[in-house]
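Below you'll find only one chain, the form predicted on its own, shown as structure tokens.
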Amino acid sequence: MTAITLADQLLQHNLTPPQANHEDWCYYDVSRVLATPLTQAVAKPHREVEPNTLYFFNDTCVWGALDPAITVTKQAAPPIASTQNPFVQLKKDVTIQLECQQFNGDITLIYEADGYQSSDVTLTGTDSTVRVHRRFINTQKSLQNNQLACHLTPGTSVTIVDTNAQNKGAILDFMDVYVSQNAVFKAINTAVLCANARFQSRVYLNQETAQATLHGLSINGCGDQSFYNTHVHHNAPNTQSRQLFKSLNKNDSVFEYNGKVSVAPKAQQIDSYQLNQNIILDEYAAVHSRPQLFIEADDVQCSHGSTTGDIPSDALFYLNSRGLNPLVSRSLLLKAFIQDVLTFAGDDTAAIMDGLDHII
């Protein structure tokens, strides 16, 4: 049977794909995502399955034992939130729900493709806290196109970390996040040396001292492409976010930043910031960094920033007159830089570190 493509696919669905005059897709070359064939290999785990695991292999999906707080049960797909993203159209028509009573502790979600995926994840937290670990892992011509929803419950806390190393296939990533009175979200994902990655964030902090943090960290090189959309919703009044993302781009990479903060009329008194930092690292990189605010109240604190360039060149100075070589200042340089991001990333730091002393 001959595999179908993406294209292929939204076709029958009668969706069309996004195009450059959609501000949120402008950079992202789309044909490379949808020339990828839909093909599917055995769904077999190549791995053995630790305790509170979910891991997918294609569109087959297993579990470790899990803690009793923790409970997952096959569903009809809730239907999601207004979008123009005909990918996400796409979603399956049953999720993966995890509920979490009164857990605190960790989960892993392992997404693995040989070929096409398509995973749907719905967690809904209540009196827990909670620290989900994702891991991508795809091949050359895989293609990952995963939907996760979180529900946080008053005095939840949840915590994502993805981890997204050195894949060469197309990863589409969209998470939608909704946070109820004081609940806390945050999420660090980092994107190293992947050839074409593309992650969606939208959070709805839908009632009073509901506060969310994301974080971002991409590294790329010799044709890399990554992409953060982000979006925060401060429906409420007396909320909070805060964002920072930042990148290293070298030889032909590109990134983007478009990252969104919607205030509505009744959400007095928020608290919002969003800053994006990118590093490049040669004449050959691209760069496009689109922070926005959109408020509707006249009483809320809301800032935003980016830049973009080289490392500094009185700071290199400054290092190489104290006698240190020029490769180990643009290091120490580089991983001052991402600090803060490393710290909010806690152990999860290898990859990040591999793929820093790769550009360097």
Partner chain sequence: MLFPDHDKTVETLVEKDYEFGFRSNIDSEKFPKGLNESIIRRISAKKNEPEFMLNFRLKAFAHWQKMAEPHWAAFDYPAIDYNDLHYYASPKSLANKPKSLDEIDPELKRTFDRLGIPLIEQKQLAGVAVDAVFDSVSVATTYKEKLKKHGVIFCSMSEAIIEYPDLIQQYLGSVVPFTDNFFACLNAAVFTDGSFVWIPKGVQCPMDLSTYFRINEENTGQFERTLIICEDQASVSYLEGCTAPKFDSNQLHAAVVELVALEGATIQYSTVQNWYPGDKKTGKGGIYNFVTKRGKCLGRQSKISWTQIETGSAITWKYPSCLLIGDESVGEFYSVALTNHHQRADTGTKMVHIGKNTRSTIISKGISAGSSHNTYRGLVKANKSAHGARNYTQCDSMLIGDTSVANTIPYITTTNKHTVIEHEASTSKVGEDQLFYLMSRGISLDDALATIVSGFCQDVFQKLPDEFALEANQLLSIQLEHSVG
The other form holds:
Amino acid sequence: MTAITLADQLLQHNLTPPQANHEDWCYYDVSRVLATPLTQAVAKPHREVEPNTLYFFNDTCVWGALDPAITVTKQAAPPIASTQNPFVQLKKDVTIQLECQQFNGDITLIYEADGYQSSDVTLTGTDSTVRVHRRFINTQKSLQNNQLACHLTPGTSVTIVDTNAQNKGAILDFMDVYVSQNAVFKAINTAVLCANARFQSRVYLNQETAQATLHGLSINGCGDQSFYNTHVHHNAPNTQSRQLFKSLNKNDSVFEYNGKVSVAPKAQQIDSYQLNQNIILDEYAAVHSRPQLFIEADDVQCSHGSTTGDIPSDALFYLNSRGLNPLVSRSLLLKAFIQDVLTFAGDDTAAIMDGLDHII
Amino acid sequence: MLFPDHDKTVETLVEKDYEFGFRSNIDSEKFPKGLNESIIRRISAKKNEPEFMLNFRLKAFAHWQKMAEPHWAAFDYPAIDYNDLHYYASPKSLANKPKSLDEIDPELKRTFDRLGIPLIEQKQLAGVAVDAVFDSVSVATTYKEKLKKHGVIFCSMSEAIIEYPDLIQQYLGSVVPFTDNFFACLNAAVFTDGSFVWIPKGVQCPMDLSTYFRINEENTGQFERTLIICEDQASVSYLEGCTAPKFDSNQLHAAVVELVALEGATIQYSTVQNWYPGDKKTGKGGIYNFVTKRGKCLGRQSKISWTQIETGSAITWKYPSCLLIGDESVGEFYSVALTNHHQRADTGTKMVHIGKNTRSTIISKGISAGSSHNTYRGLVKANKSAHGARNYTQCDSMLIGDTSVANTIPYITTTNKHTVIEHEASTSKVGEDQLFYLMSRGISLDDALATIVSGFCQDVFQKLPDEFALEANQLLSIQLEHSVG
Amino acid sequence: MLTINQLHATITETETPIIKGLDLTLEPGKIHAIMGPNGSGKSTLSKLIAGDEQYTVTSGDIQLNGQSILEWDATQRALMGIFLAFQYPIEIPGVPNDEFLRMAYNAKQKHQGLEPMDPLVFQDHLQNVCQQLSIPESFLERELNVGFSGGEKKRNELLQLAVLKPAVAILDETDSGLDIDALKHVATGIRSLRQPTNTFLLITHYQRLLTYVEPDYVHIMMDGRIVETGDKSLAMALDKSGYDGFVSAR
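Alongside the form predicted on its own that was just displayed, please also present the structure of the form predicted together with the partner chain.
Once more the chain from above appears, this time first in line as the rest of the complex follows.
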């Protein structure tokens, strides 16, 4: 019996995979993911789960002791309805409701795959300041397909810190974020030496003074592929968004930043900025940068920038001329280059810097 | 009256209309509506074309029938019935091509006079030679003899196909093959005329060349084709202008422009596009401007520079592009696109870096007013071979009023370490404070707006040949009148 | 010349009252100064006179030579001889300073039924004005206020004032942010532009400028009204006591 693949599973549910001419997927090799066999290994004995931590292994989810301000419930997955995002729509047995009520602290989500792992989590933050650490563990050539929806009620602040390093399999991640008045959403994703990672975020700034900051750092070793696909919707006046995505790319790697900012009609006084900067480290790597603006209100400040190239040779020369050898100089400049992406990465910064050393 | 020509006190004054919306009463010979092989054979026969040309057309037509109309741009338009168009319309008086400018039908001359394009050489703008295209055919080309003395060929495409078949066979379709896209393919099958320019080795063309396109007949598609070849170390500056009468129906304009620059050659191609944009209130009528323009920098150190001022048309899809093949070749794109009322413009460029140390610059200024949509869509691509490629892109959008839309959609792809690609974009509005500042110095509201917009476009206007810069400025002010207040 | 009568005005958007029954008369050939603490409505008053639609007159009147100006927009007021030197002059990219000046000058010429001035003649005229005000001619080629330092912007306002020769010149905090040399330049400029037929209104927070340009009248503005009018000694007294002291003395 041949193993069931993702393509088979989509077919079972009458879902059509994204087509190669779809502009959100045009550089992504969907066929590679579709052909992945979904055979799951025997369920791994669950590791001891830390407090305030949810652990996803393949299609299971367990959690450790929870702070009284956090509740987690499992609910039956809703029926498959639309085909707008076939991967998200793929049947997941349960959805996890994660609610924080007046909670100030950290939550950890660990996603680990051996074969096929999928999850559907809805996080609701009320009067809370939450920091969510997500760790992606995919050391076999597995497939991970996760969905996270975040609802930020007025005044809530949610920061998501994703770490994703040295993974061999494919990661498809979908995040939908709804931000209301005075709420602040921040996310930083790092993909360090990962074979295949695609992170998609849709952020809806639905009420006045909502704010979102999206950061991404991708360090692509030889043959690695990483894709960031973001879309920030300014649906209300006086909302603010910042996007900063950087990448370092070695031979035969592929990087894409496809970032959109939409400003709805009548959503005036918008302040939005996108910046994507990429460095190609070896001779040949493919970098696709697509910062896009769709603006339907006139009183806005929206701008974006994109640069791709090598380390500036004048800076390198300057450091060399001060007696630093080329290797040290390069490493110094690369660290400086990524510094501003990591402003709120906290404890994860060290791991990222290790990854950086690895490729230099 | 205290303020005789102050806009606010004369609000009843009718908005300035599309200036060139008149239709000339000229007897014309039209082929019946419809698109099929026999129409294509008739076009080719009408023009006494050699067989290779007919074959080119038929091959294109066969391919076109297998293609689907693109609908990828961000807006819809009513389906075009390609069988409900005339593919050939020509003033009867041109049945036998006039031997000299004196023999041209006076009504035709008057038409071009009204458009500011006198077909009498003495009256010409100093130093500009004109090829005037009326519906499907070229009416006249001025200064041909003078140019010939310098070895420059400037004539209608029909004439070139007969007189210079070798050049045509070598270059026609070499930059935009008929397989390229739906509209280019249609053009290859049915094009009726256009301009041909050939500048021989080492010649700096002694005057600016210009083609003026006029659509006069209703329900007629205009499919012209322009081919410009600059041999080694040669250079030319070429200007293109266009207008059409006001009709309630939409008219299709699907042109193809091909430029070839050999070693050290420079081609500057400037367009002031002022096709009828459709009715201001209802959006009815207007030109669908689906044009393919592309240049090949084939030779080392060659340079192609596109400058465009787009103010007309109901819908514009247009991406004048450069294939930078020769080492150290240079591509430039300077664009001002102004949309107002119900216009839709989707324009930008493609810069494909193939040769070593190639450079490109893109400066795009989009201004959207009224209920219009204005999109910049551009591709910058550096291939593996493009060592040392450098691109700088700047896209600025300006919104006037809160019902217009501005989009910026860049595609940037690099596959080579030794490249530097920079892209910047910003969106701004005309500041109330800027308007107030200028008004408080005695400048009227309309003039203040025109001044701010013109300042916003300054980087591009500077690239235009002088006589065009002035025209461009005036066009902008006319299009923008009463856009704020 | 300019008469303001029981003026009440609000911020258009929020309808917050700012000017609350203000009376003021500017006399030809005189220099008036308005002093007042932050938030007293000084800048609002200057913008109201110039016709900024961010503010709305709710009652009262402003008259220029007996004619109400309230129905006129900013352009019309400028054509009739009102000039405001902005506290924060606006940057307008891509518009050359000299061309802008010629546009404004010729708009006024046209309004007065006069021929527009020939570009070359105007250029000479501009150069003369620059010399008079010791403003470098390089100002003329630059884009309107773009990349100008604070001091340069203020001097550019003065250049416009000299070229347009208004009947009523209002200078809104022209002295703020200037070093002592720049201040002297501005003061010399104002003195040289003074005519028996025009009037100046200097709006300032400090007494500093007034030591270089002696005002004929000093008006104290507080909470949207002129609360006291006197001669230059009033400014000196105020400088000693401060606004708080002034209030408690009242």
